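A single chain, nothing else alongside it, follows as structure tokens in the form predicted on its own.
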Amino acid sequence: MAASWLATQGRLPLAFMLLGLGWLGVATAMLALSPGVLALSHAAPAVVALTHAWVLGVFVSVATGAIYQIAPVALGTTLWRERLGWWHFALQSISIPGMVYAFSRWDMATLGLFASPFALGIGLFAINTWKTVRNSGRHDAVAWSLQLAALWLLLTVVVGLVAAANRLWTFLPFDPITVLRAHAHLGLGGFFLTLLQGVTFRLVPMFTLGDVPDWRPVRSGLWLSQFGLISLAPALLLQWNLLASASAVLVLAGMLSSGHAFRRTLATRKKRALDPGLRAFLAGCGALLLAPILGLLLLWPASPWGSGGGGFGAMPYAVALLVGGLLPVIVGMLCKVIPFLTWMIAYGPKVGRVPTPSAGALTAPRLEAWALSLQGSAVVPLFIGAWTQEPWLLSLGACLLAAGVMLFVYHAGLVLRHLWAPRIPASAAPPSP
């Protein structure tokens, strides 16, 4: 029985690291199909779809299906109903390709089609992670980060619907362009970043065999990045730049007493040697540090820096981000988790029946090495190519990054293989008839 439930558990999370695994190769090709689209405005329509496939369907894709999995390991309790999970599934699965055909045509009536789909998706991911934590009876850092994470990311999505409608009424009284930016930062500050500051703490200790040693810095990191991000929103719509660089100087604080919280944890582990998946998840981690500096640089006062093409501005600012941030850490805890739930599937309901190999045994660090570096190689000519518009750097940025992303694609079916050709000794098969 326990085993049985042991696979079912993995079901729903695999299929989303799975729908996140097919986007992150699509949204790789649109990258090397078109490199020059990062010379553009950040507000070109072939931009705002290219960065909808990274973040919605590579980005939250992985990161919900692995709060599906994450917040009743680490809160001690099980989903509150796995069938809404499902339709976030269906619905998330069905409205993203959607979403981005609509961007890159730049037709709102289309888009307002299939983002409702996917806002009633993330809404009913919102109430099954609220409904987990509340049945779990717990109020640690971790707790709040999940419930907090998902407010924000229903918020952001509920924004964006909003901005959608007003490109087609145009009934608010905001520059569009800033609309776009408060959008952005709700997602990316505030999803992303609340999430990272709570679940690192128990995945990390989890894989590492660490422990936290104290929950002070990670309670006032999460708090003080809150603060920070509950300004910053409004202050980037209304364009208060002071009031935005002091909400960055918040969110910094917060992400900085975070990092000397996650120093100190990984000082704990049994498990020095650290794999190429938690490698990258940490260089991820570190990155994300560089955000909110980039972006006191742009919201200075009298910044020379600006929105358009070339130049130090916001898309440099985004692909540090999104490929020399988010991009490691998400593939890094896809080198972790992929295996593991496949380990659930394949072999939880043999355990104790016949010999099993262990979840690790399931990849290939070598080939998974290879990936990552590839993948953290192709940051800086991306950086310097969207800086100086120079097309030759977003080319070979772009055929690196494909190339990284193939090789992790590829041992990624390499893992999932286990899910229909078991590895079985032979000694503990059954007898042929």
Second form
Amino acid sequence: MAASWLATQGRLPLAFMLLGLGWLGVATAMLALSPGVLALSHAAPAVVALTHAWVLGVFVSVATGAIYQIAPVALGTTLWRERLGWWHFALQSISIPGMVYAFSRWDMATLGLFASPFALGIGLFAINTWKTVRNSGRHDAVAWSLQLAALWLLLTVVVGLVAAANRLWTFLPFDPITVLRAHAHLGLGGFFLTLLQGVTFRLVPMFTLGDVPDWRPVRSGLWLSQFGLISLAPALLLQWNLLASASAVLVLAGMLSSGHAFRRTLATRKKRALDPGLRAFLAGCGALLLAPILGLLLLWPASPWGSGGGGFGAMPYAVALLVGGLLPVIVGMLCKVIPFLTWMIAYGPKVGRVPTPSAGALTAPRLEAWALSLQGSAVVPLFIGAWTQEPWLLSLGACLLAAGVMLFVYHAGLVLRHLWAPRIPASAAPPSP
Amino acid sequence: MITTDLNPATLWQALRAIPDPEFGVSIVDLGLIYSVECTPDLVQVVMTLTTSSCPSGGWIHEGVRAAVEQFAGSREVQVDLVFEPAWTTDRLSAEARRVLGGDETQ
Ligand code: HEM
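In place of the form predicted on its own, output the structure of the form predicted together with ligand HEM.
In what comes next, the whole complex appears, and the chain from above leads the way.
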């Protein structure tokens, strides 16, 4: 492996991580400045703007950056075209602010202007992912999850563009809210869930010195969810509740199968202690299991739980899914990826020449744990606040989240400082007998 | 450092100073170094990685070469990265198990 090739590794994913980190600050500030938006209808412009700041700015940026890092590693190959990745980065960086602004003004023409380059970037990302998988010649669950996740993301973006155009010219024979639901589920279920159901089984064993004892539940988990997801979006669009319920049950069965495989995988680990990032990731994955169950409740609004307007509705559902599930998953990824990429760039070229620290030594685990706990403690007040439309609970949740995010960004800054001020330890390895 | 009479133990010691970036354990204690041999013309190290898809594997491989070159003098340095036999957790030293807390799984 040429040192020059190695030296370029990590820069592209790190750029995406920094983009995600920046948006984590911005999206949290948006919520902290007006927590009351969570008491509005989920389709209100301010809420749709906030949702896309979180989902596109934070979650999609980190997840796509992680794929640029993970796909070549997990598949034992190199990224097909790094340059395309940089184009994707540029397009994503310039388009998201404009999209969030356009959503907040409910200006669909401007949205189209900014969303088109975003969609182009996702198109480049999908091609890069597919070509990378193809060149690797792999056909395992991980390879499938990467390809399918890229496909779901592209589909989400296309449906998003159609939804925006439909708001402008009204040409679809469906209620726009059902289009919104189909689009949201394609993205949140299709892209993120599919990604997690494959890539987790390469990453977690790698970080914990474990093994996947049996790939069958991994495969069945992935495919069961895929079947559920394929029928879910059209069922939501056409308001076929029975089909949507059956789809949710399939997705849940797939998640349970993956969860079972995940538990067995974790049990094989040689590194017993889990660091804060991995714990947050696991907690988030566990919370995501609730999504199809809560979704089923929403499909049957006549249930005693009620639906919206101070009862259980789409807003608490979204809060549980995004703040309780996806946020810890994505932030947990950041906890692992940022120190590792920083190590690759700052210390990788120095290995064997001078003493080098481990990637974990760049972090402050207690500070990190505090940041993650504060973020976690925001979930309950935000969830109940969105459910009961109680302003003080929403303010409390937003404050806790903001405190956790501020600590987290500060901690990430401490890690990233090694990029321009590397510190060489006196003695690197623990003494051996 | 130019050495005419190179003892493999010196090289093992030098490699022991390289920590694995993920686990903070020396790559020798992780069991990544299969063999170190010195002849008057050649230093040959055979090593592996915990997984063939180890993202920092390239730097560890380069680092082993750099560490050995500091002692090799005029000898050629050959660092072979092999995945056969595959690394397993059986290769962890007692020290690595202690640091990783893996004893309880034995
Ligand atoms: C080109 C990119 C995108 C465009 C143009 C777009 C457009 C839209 C539009 C117009 C709505 C509101 C629909 C309506 O009320 O008629 C919406 C809602 C939503 N979108 Fe997107 N979207 C894009 C990307 C994404 C992605 C990638 C995701 C997730 C991975 C996503 C998740 C959501 C969610 C969760 C909602 C519901 C928001 C709420 O109810 O508050 N969007 N999107």
